[in-house]
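So this first bit is one chain, no partners, the form predicted alone, shown in structure tokens.
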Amino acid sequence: MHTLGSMRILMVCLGNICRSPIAEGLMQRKIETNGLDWKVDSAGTESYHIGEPPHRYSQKVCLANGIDISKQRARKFTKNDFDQFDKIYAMAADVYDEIKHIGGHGTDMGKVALFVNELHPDSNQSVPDPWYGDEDGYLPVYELIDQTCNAIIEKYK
């Protein structure tokens, strides 16, 4: 794991339309204010929402916070994505399943983490996913996934 220098991050969910974006779209941000040379991504485990852009409340949220995700594409994960990065963070206990799932027998999870697990250490809480409710539950996770890439600038850079 890199502690130093570059390390490339991606952030996981199930469409990669609401959690994922925000998650890249915020730690995007970070980097570029903390001058560190990290490249970061989104996909989600699922593949029904290939190619869209994301969630209009997503964006939304996010740009009322001075960041556009708007030109994000969703894609799907797979087991190339274990090679392409240092990092894999699962915004749900779910999502984590299903990485371990597609990586299939004998794949090393040790860059997998459930993500707000680097802000409340064991907790292994997962990211609500907004997709259910209205537009007021993304402020909320907004706000969860924004503690959280900060709890991890602070750690590894």
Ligand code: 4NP
Given for the second form:
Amino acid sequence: MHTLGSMRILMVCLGNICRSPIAEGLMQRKIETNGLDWKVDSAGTESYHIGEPPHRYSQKVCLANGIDISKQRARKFTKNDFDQFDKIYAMAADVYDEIKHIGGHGTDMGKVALFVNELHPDSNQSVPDPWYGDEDGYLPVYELIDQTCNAIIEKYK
Ligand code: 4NP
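Structure of the form predicted together with this ligand, given the form predicted alone:
Then the entire complex follows, led off by the chain already shown.
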């Protein structure tokens, strides 16, 4: 994987409206800045928000950093995604378990990883879910995702 010129990355959370849209937007920006031939997309393991744009506070914290994620639309993670991506990043432990469940019996989980483990190896840390909190929760989420995307770029570029 290290030396492949192109890498297809999928960022996955529950709703695909708070965390993974930030991860997609930040990684897209870094791919462009670094001139990499990578692709990034995002999805959610739950259906509640299919077709919706990212949460307004996710949009706001990204836009404050010059990244417009308003055009993204939530979609559900599917079994087919295992064939379409080289790396599937779960934003949290419950998301990892649900990806495994959707994959079903015999799924090769080798390409699935907990996202923050790329920044803090073996920590099994989750990106906090800001959905139930207020706007204050989105900045630390953004910063953790930003640092982790930097770590991924440095590791695989
Ligand atoms: P996300 O946050 O997984 O970061 O998009 C959530 C958004 C919506 C819900 C849960 C988490 N929800 O239960 O509707």
